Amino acid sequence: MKALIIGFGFIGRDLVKAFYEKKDAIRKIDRDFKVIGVSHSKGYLHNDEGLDLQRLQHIKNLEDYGSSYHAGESSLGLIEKSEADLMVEATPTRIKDGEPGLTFIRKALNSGISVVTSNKGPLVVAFHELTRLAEKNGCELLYEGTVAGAIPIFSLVRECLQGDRVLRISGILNGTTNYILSRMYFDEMSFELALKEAQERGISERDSSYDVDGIDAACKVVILANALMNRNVKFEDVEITGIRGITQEALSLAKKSNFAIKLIGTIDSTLEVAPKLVPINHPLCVHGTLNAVHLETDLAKEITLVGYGAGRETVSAVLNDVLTVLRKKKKAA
């Protein structure tokens, strides 16, 4: 199989690593599983023999890999021109139209291209015709790494829960405000401090509004709601509270009545994201980077899952989507 992959950031990167290290599981699916091309915002590697994952995984940029670099071309250029079966998608999220991932998204589908995807926001704008036009041109669309990172909840539902209806889902979906609520909660840390501290250490980007406003919840709310629960949903349906107006005083009288207080998203009759009472035991009352997604269901009942949802852990969701892929279509080879 031919892969691409369409983005050099973080996941990118790190995706190559993954690729590196785990080449001997990838070929025992597929001994002639290959990378040939790696895009960027300006230009692509390209190469039909496949990249040299050894050396791609030392270079920063791409421009440093050295012939088969082609400098600004653009990422639908080597879409069209490489004859790719499996395309991961991993450039920056936009929720207000999901660029420029929709575009190479939709391209991919409709050239019988399957997709991984970490990027949540083709998902949040198109779920609905991305899944159907994936399913009109015979190809695959897996997404794992776009909600709770390495949590496995749509391979959870799809392959271990198919007979069971999904009743509800709530869950803490994002690591750098649950990290913020901890440190106030154990080290009586003011909002203001605790979000210092996690820009500092990189769990929080200097613009931290997309996680203390909720909005990253949210996204990842409408992608649950529309993959789990058949819904129909839009990122402006999910009423939305941030954790900026929480307190120490609403933090100290919590913990006196045995409870935290979390950024939980919720997925019934409506569609929220808001801080939230939480049981001290409950299994969604995980604290630090961690996230955790509650579901219940009308034959398993309930059952939580806890993991981390950011960086390297994302990778691992993808890693898995793109094994998924090599299974499936070793199987209807």
Given for the second form:
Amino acid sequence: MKALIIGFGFIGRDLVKAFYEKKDAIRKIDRDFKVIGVSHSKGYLHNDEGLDLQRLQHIKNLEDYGSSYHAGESSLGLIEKSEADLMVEATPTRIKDGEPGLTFIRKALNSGISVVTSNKGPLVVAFHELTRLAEKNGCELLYEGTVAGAIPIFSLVRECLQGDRVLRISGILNGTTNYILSRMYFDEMSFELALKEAQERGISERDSSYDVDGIDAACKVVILANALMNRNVKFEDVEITGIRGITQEALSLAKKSNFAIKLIGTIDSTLEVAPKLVPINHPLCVHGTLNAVHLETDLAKEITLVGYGAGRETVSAVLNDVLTVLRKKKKAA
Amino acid sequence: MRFDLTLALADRPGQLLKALEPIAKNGGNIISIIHEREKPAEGFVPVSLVVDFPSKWNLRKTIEDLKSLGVAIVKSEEIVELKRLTLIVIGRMGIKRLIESKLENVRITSFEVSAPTTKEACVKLDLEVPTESVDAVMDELKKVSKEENAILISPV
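Could I see the form predicted in complex with its partner chain next, after the form predicted alone?
And the full complex, kicking off with our chain again.
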């Protein structure tokens, strides 16, 4: 199977490293697996015989690979001209219109190329359009890395809860806000100081509003609702309250009554992202940068998954999606 | 709807059976019954029942029928299942505004105000709310906090 990686940020780079480190496990499923193209916003690498992953894992910029680099060419051109079977889409998220990832995913699916993505934007904007497109063209569209990073929430429901109906989902879906609230709770820091520390440690972006105003968590709520509860909802349907207004006094009052305050995304009759009082013995009461997802279903009743939700751990989800596609295609062949 | 019903039956054979008939006839489902035979007082035996009726009308009809049979009714009250909720409100929303909002059957069991070091006040409230009204109460509280530009932190 021939694969493309669109986007060479930290996920793209870590994925190359994972492909190289796990090459024996990958080859057990597909002996001919190779990465034939990698792109970023300024151009792409393409070699139909397969790129050298050992060399690729040590470079930060694609230009440094040397031969096979096409400067100034677009990712769309790479998708069009390559005869890839699988595309990993890992471009930055843009909530407003899902671009540029949305165009790349549409192009790939229309060309019969299966897609694995860690990019929330396209799924928030066009979830049902893209899943229909994948079905129509007989390809896979997997997106485990888009919600709660390494937590296998979609795989769990798809593989292990096939007969269950998901009734309600709630969870800590943003690691940055959980880190800030944990620092405020345990170390009595102010919101401003905890945020500054998160930024300095690279946990939060310089533009923190995406995290602290609940936008990132709301995107995940939309994807979970559409994917696991068969809803047809948009970003605008989520009622959002961020954590900027949470004061040290509120956390102290909560603590005295054995609660913590967490930014919780909830999907039931309504969609909401808001700070909530979580009893300290509740399974969702996890701290630091951890994420947690609590599922309520008709048969299994309650299941909680806890894990790291962003950063390098996301590669675990992306790699598992890639291996899932390889297995399915092998089975079909 | 669940009701707590206490009857005073004459201490004679067949009285309990006579009292149960109107309950069954009016759609009542008896959940529990305590017949305190060993404690007759002035010739009467107290019988405590917990009964589910489809509506208050069914209870009223049962009471009328029991009275016409000469059965004395000592107590008849609805059993309301209560849920305890803890909330925190950050902002300038006064307790008065909360109490004045349309929160029927809600009891504030305790509240605590933090000594604010920031410009926003902070109040923790413990409420007892009839289970069936929890959603309506939360919707109303959300509305009020929005109007007052306060942050409502509700239970997960």
